[in-house]
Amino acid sequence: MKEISGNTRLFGILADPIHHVKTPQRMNEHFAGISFDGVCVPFHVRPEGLAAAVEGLRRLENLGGVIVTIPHKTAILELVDDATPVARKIGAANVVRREADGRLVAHMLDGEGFVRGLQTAGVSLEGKSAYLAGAGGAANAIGFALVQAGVSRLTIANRTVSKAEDLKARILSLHPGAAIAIGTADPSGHELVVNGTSLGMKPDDALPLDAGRLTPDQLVCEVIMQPRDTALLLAAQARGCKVHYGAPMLACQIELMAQMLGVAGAE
């Protein structure tokens, strides 16, 4: 077992429940991977206590900074020193960095986390087209990663049309010429189809688009982890579908994480 001493650096997860969080294991495992002296421990923060609680770990001399979840990605920023362009654009954050002198910096790694986690996979961004359904959560974060890593030109679908015209402005106020439409429930015509909604996760859920204009040649990907096999991976790989799952996604964000912590090994 890891002994935690005095030079041991602290970081932490906010989230509210916080009882299943996979976050802290993942992340511990990734330190000690990397032979890193730090731990990562979770901090249970009722809404109404995310301020105090802020302001208390800016006095935190040890701490490297936070990750944050539901329900606090969004207020966070309101209570952080700096934040990304990316972040600020999104309006929202999963990471915070405190630096040396107390100031805490955000950052929004969602949608990076799950375009590398494809990367990884060996799926090349550069020149696709993609669809995306969804527009709020981890939509947002997951189109503004999207256009960043190239693609040709992204579709967002999503029930309130006025939330998905909303995120196509967001994107194009940082990225002016990415070619962005406004999209149905249907996905054909394009290469990449990315579910960012939480639909799936329960088994009576709708499917987040028409699962029947699927095509043998696109690529079906979840941001869903549990489960695994959602019903729209099921449908897309019933029609001859190659499928992405979620769980890369937080994989590839631990690393990002550690990075943007300034974790001593990380790369």
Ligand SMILES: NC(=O)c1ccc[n+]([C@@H]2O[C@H](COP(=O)([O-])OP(=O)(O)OC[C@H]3O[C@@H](n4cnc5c(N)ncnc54)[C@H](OP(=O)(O)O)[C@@H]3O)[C@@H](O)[C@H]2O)c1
Contents of the next structure:
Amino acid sequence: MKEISGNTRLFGILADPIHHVKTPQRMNEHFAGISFDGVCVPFHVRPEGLAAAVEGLRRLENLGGVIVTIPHKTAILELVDDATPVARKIGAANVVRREADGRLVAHMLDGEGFVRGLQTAGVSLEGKSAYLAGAGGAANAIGFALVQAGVSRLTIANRTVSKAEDLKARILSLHPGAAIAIGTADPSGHELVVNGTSLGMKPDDALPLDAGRLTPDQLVCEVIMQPRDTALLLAAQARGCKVHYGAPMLACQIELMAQMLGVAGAE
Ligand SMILES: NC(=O)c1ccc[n+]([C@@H]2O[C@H](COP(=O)([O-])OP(=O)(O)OC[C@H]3O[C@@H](n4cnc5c(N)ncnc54)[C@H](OP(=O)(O)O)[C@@H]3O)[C@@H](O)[C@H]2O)c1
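Beyond the form predicted on its own, can we have the form predicted together with the ligand?
Expanding to the full complex; the earlier chain stays at the top.
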């Protein structure tokens, strides 16, 4: 890392708790890789302190922006001056750019990170049929990004069906021509199968979908990073499917975050 000086541009990550975050390490590696004079540091901010912290960020003239994670991804939208249409529709953001005049602009990159991860692995989404389990935060971002990336149709299945219906309606409001259906636990008939739920983090979790219906032509993808080999991915491999792990979704966001924060120009 370059020596921090009076010229160094500041970036941070807002989270509570903070100890587990990996973004500063990855972002600082990225800065070093492109010889960018910047530093990313952890900001431990509790929910009740978020508004005051964000107000303070506006006054930091050498701040490029912040990454936002749990539990602030939804609350941040109320505190910024502007947000991209997709972040507004998702109802959450994970990156905030500070403009030169102190205005704060929010965007959500989780879904784009997921799509970039697949593309980096050589998977093209254009024209593919996709099944998405879940309608929570991660699934929302992925649902919008899959449609944006050009899937031919998207099936959303969630335990709470009303949340899947709501996600479908919000995607359609941004992409009126999209082919979106509400599905069951059966993922058959889709080229791409994505677990966007939190099921699989704990050893005794149920599977997020009916793995007995998976077929060898399908690519099965995870959002869960820990464990790497979730029960779903193991079941998918046992049925002859290709798998895509949860880690690239985050790894591929570092470059996207840097671009959003205006760092890419240094490359
Ligand atoms: N790889 C990455 O970069 C990345 C980024 C963001 C998140 N994630 C991971 O994505 C996962 C989901 O996070 P999130 O923020 O989307 O969580 P969330 O907003 O709480 O959503 C959880 C989802 O899981 C479903 N679910 C939870 N327990 C269930 C159960 N017992 N049976 C059936 N469905 C269940 C929920 O269904 P209901 O709607 O019915 O409750 C909902 O669809 C987490 O593991 C998180 O670590 C990964």
